[in-house]
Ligand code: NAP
Amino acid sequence: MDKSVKIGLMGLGTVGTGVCKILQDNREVIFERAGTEFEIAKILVRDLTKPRAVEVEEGLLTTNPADILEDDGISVVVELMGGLEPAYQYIEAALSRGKHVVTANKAVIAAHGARLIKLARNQGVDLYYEGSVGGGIPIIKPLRESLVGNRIEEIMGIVNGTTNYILTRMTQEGAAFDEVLKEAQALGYAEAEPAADIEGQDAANKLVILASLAFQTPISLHQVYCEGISRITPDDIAFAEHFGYIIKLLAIAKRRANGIEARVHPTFLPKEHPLASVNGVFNGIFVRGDAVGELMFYGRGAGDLPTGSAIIADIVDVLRNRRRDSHHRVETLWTHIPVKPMDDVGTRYYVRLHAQDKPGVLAQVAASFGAEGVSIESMIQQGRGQDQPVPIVFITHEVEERQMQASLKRIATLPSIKDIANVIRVEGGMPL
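Isolated structure of the chain on its own, the form predicted on its own:
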């Protein structure tokens, strides 16, 4: 065994607690697999007096980041604070001082990943971030290593447990969005301020990381189209069921001949698709490579022990590399592939309108679609509304976003149309 390696842990919240618990429960097997003794030498916390969910020696705790960053005896820094700052500042400082870094910080890696990877390479140290996407699901390492012989064509994932829980409950019970959100908040699945989850921002950060690795090109958060689930209603869920689909919030990245698609939005997904059966707070990530074909990664996407498991695996990889006097270099061969603007992305669409129930309305709507080159695949008109508007639902053939938006503008001006209730993109072929 080498001399014991000292680790500085920055953050002792949910994930930091999980890391400590795993180290306590599985210490012997982890040390054996790492091939090196290691110890947590210092833990950065905000409050020294706060009660902890895990037992740690009082002398390990500090509120001063310099106790970790400026200690030359600490060679590995594990950042588990979350948020963009000061986490980014600490990670950059650690790498600059020649320390290996393990993090689960999706915000930092999404915003500054390319720069930090370059810095780690120049300093001859490792930067690992398996826990930043998918909690305990191994997805970063397969993209970095196991699938390097593939040209990745597509990644499509359910990467936010909060929104998946909400949509699952709406689907299974016919409940309204607001009702299920309050329930998710009461259970601790949703934050008191849930915008980052329900508006898709959390999923967009994770997609930046996955797509950048999969396509070996730097992608910025502003290049990802982002739309949340707050407009989904029980009516949309019911119409999806009628057509043979289920609604999921998907993070989607596809390689096309003229660039990369990167988008997060609610999606009609055929029930036969592997992701359609990913329910509750679970995550699922579907990957398609030219050599390997279709792969599915499934598991708990958050939590102390699942994410802690990913952190421990990264720590072990760092220690193994350190023993071999090497460091990770896989994602340093960056290319520059353009990201397509959303207007140029082609998908099929579900469109739900409310219209007056009178002759000629369907013809007017069809003409508005046709004027912008949008063709209709399926259509439903329900009921006789008398004086009340009735729902009319369309599923279109594939068309570019700009054409769909132009046709919706035309439809909105029709006197017989009360409103365009919702528009949801459709992935996959026709349901079986």
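Now show me the form predicted together with the ligand, since the one above was the form predicted on its own.
Below you will find a single chain and nothing else.
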């Protein structure tokens, strides 16, 4: 075996702790598989006095990034701090100094991935980021390596564990949103700023990474339509159930004749769809390639050990490449495919309105939909409200976003409509 390789760990929170635990428990077998021993030589944290969930040798912790970045004895940097800055700056500095980098930072890879990959290639070092999408699920390596013989047509995934945990508990137990979010935070699933989970940006970052790899074209975060789960109410969940659907936050990328669709939004999925049974912190990523057909990747999308498992796999890959002097054996090639504007994207829709319960209201709403070419597939109106507004709910046939938005504008001006309570896209065909 080679002499022990030195690793600099940046961050000892949920994932950093998971990495250390796995190394403590599976040390021998990991060394054997890597073909070399390695050791964590320094750990960068913010607060030296904080209690840690793993035993750390004295002198290992530091608050000075230079102790890792400027130590020529450290050849691999594992960035697990999170956030764009200073993480991006540290990753760039590490690559520039000829160090290999492993990271789970989807924000940095989504924003700067293409640039960092180029820098790593120029420096002759590896940049691996399996933990950035899907926690413990291997998905980056399959897209980058195992599926190279395919033209990927579609990716549809539940890629945020926190929101899937919240939606599952709301659906199965009627739990309150805020209470379940606190649990997800306590379990270490949520981002430091949980709005990133709730409002869909975390899933959008992950979609940028997946779609860029799958379609081999650089996609920017601003090209991804993004809507989170904060507007989902128990009423929406109950109506979804009534129509035979379940609500999931989906990240969707599809190759179309005139460009790529890239969007993150809550979605009505038929209960029979394979992604409908992905519950709790689990993630599921459905991929369709022209040769392989349909694939489903499933596993824990967040948490210390699952994500730690992906990080260890990347470290072992780096060390195996290092032994064979074969860094950058896998090329990331770029073409340039346009991303379609959301206005041009076609889906079915669920629309929930509150209206006065009086004659002619339905006809007015139907006429507003009809004027923009929106055709209704099913509808329910509940109860008699007397003076109170009543819910009217529609599922439409497939229309373009611009048609739906135009019809909603018309509906909003009708005097008998109190409000448009929610609009949710519908995917995955008709329920059985």
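C-alpha atoms forming the largest set that superposes within 1.5 Å between two forms make up the rigid core. Quick caveat, the model's predicted, so the values are computed rather than measured. Residue numbers count along the first chain shown, from 1.
For Gly174, the Cα coordinates differ by 2 angstroms or more between the two forms after the core has been superposed. Once the rigid core is overlaid between the two forms, Asp47 counts among the residues whose Cα shifts by 2 Å or more.
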